[in-house]
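Take a look at this one chain, the form predicted alone, written out in structure tokens.
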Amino acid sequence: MNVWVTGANGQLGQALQSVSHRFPEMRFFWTSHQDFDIRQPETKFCGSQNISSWIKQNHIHAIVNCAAYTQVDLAESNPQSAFAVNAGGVAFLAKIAQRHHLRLIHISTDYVFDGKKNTPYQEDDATNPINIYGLSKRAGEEAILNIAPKNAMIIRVSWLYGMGENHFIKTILRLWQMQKTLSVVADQIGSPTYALDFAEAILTILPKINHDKPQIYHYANGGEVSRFDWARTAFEWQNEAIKITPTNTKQTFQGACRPLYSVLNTEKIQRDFALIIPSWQDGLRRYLEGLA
């Protein structure tokens, strides 16, 4: 299977590259926005070839779309940029998948929900994004559902971390080195998801997709935790002495509203693809061991 991965330099793209050696039956084509900008599909692939010709030449069988505008706060003042990638670019890829009969996995987010539930969100729960980022990601989902390519899957993931510098755990570790005291929100509840676990799940699922119309699934490491307890656990396991105090979302407002509860129910993806999903504690422990 020849797999085209967009957004290969992002957090999930890097995680897919890290686990790709475990899938020798797949041949990967890694691209970033410098190679091909999904916002401007009329541009030439790598500056010389249109995308349809490139797909045919390389016998591409599947797309994993990791390309995304993920700057949640900045999206509030740059909605056009967020929608161009998260909606317009996704619509283009859905049309490409339909035209060339490709499998498609698109990554979405828990931020399509408003956080007003107190039990894990299921795939058919009503969406109601409360920030521009969530609205743009929901628009991307709707584009796939409306274009309706066969063998397309939308996977919503929550609180992804593990690769690169721009994720919650890496940020708090960096802040701790600078100031030795931290305040972390205690009223946002979710399921931290280790990027390497999610990447392995994606590549396990990809050859098994067989749907007449797009399907939505949820993936997250098991269990739920507040950001405060997640951070406190990370420091405790590293035996670091740090003063960490709880605060709330209203006191730390940064521009974009966040859902206070965005735990995802993952029973469907576990059942349909026989996945065993590690707990958030297990994922965090392996991540911290990798830093040692």
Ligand SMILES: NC(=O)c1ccc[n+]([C@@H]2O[C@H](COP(=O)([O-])OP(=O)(O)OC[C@H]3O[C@@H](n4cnc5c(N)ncnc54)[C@H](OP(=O)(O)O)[C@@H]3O)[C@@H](O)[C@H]2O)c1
The other form holds:
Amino acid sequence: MNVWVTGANGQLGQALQSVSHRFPEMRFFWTSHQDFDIRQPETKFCGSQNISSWIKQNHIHAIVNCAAYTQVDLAESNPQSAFAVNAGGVAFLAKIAQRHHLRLIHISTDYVFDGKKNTPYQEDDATNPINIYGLSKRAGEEAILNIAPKNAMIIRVSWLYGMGENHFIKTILRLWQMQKTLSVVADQIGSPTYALDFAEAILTILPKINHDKPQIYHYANGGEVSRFDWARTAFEWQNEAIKITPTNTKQTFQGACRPLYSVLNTEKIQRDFALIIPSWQDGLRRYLEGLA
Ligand SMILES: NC(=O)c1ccc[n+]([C@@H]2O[C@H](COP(=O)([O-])OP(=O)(O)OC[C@H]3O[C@@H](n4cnc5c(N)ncnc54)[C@H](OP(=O)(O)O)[C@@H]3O)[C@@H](O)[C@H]2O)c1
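Now that the form predicted alone has been shown, please provide the structure of the form predicted together with the ligand.
Everything in the complex follows now, all chains and molecules, and the chain you saw is the first one.
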């Protein structure tokens, strides 16, 4: 199976690159933002070729879309940029998937929910994004559902971390190095997801997709935790005796509202694809071991 991964230099793209050797039956084509901008489908692919002829020439069977505008706070003042990538770009990929009969895995987010529930969100729960990023990601989901390519899958994931510098755990470690004290919100509850676990799940699922209509699934490491307890656990396991104090979302408002509760129910993906999903503690332990 020949698999085209967009946004390949982002956090999830890097995680997919890391686990790709475990899937020798797949041949990967990695494109970064520079190689191919999903907002500008008319642009020549990798600077030279038309996208359709590139797909045919390389016998592409599947797209995994990791390209996204992910700057949640910045999106509030740049809605057009967020929508251009997260909705317009995704619509383009859905049309390409439909035209060329490609499998499509598109990644979405827990931020399509408003966080007012207090039990894990199911795939068919009503969406109600409370920030621009969430609205733009929901618009991307709707584009796929409307264009309706066969064998398309939208996987919502929550609190992704693991590769690169641009995620919660790296941010708190960096802040602590600079300030030596830290306060972290205790009223946001979610399920941290280790990017390598998610990447492995995506590539396990990809050959098994068999849907006439696009399907939505949820993926996250098991269990739930507040950001405060997640940070506290990470420092504890790093043997760092640090003073970390709980705060709340109102006190630390950064620009975009965030859902207070965004735990995803993952029973459907576990059942349909016989996946065993590690707990968030297990993911965090392996991540920290990798840092050592
Ligand atoms: N991170 C999280 O906590 C989280 C949580 C839930 C869901 N998600 C979803 O998971 C997916 C992967 O997230 P991530 O953490 O890997 O994000 P990321 O690290 O920000 O990676 C996104 C990648 O997309 C690229 N990109 C941006 N605009 C593009 C465009 N117009 N054309 C092509 N590529 C473009 C970026 O390149 P440049 O950096 O060069 O612009 C970047 O490499 C996204 O769909 C995101 O919405 C993430």
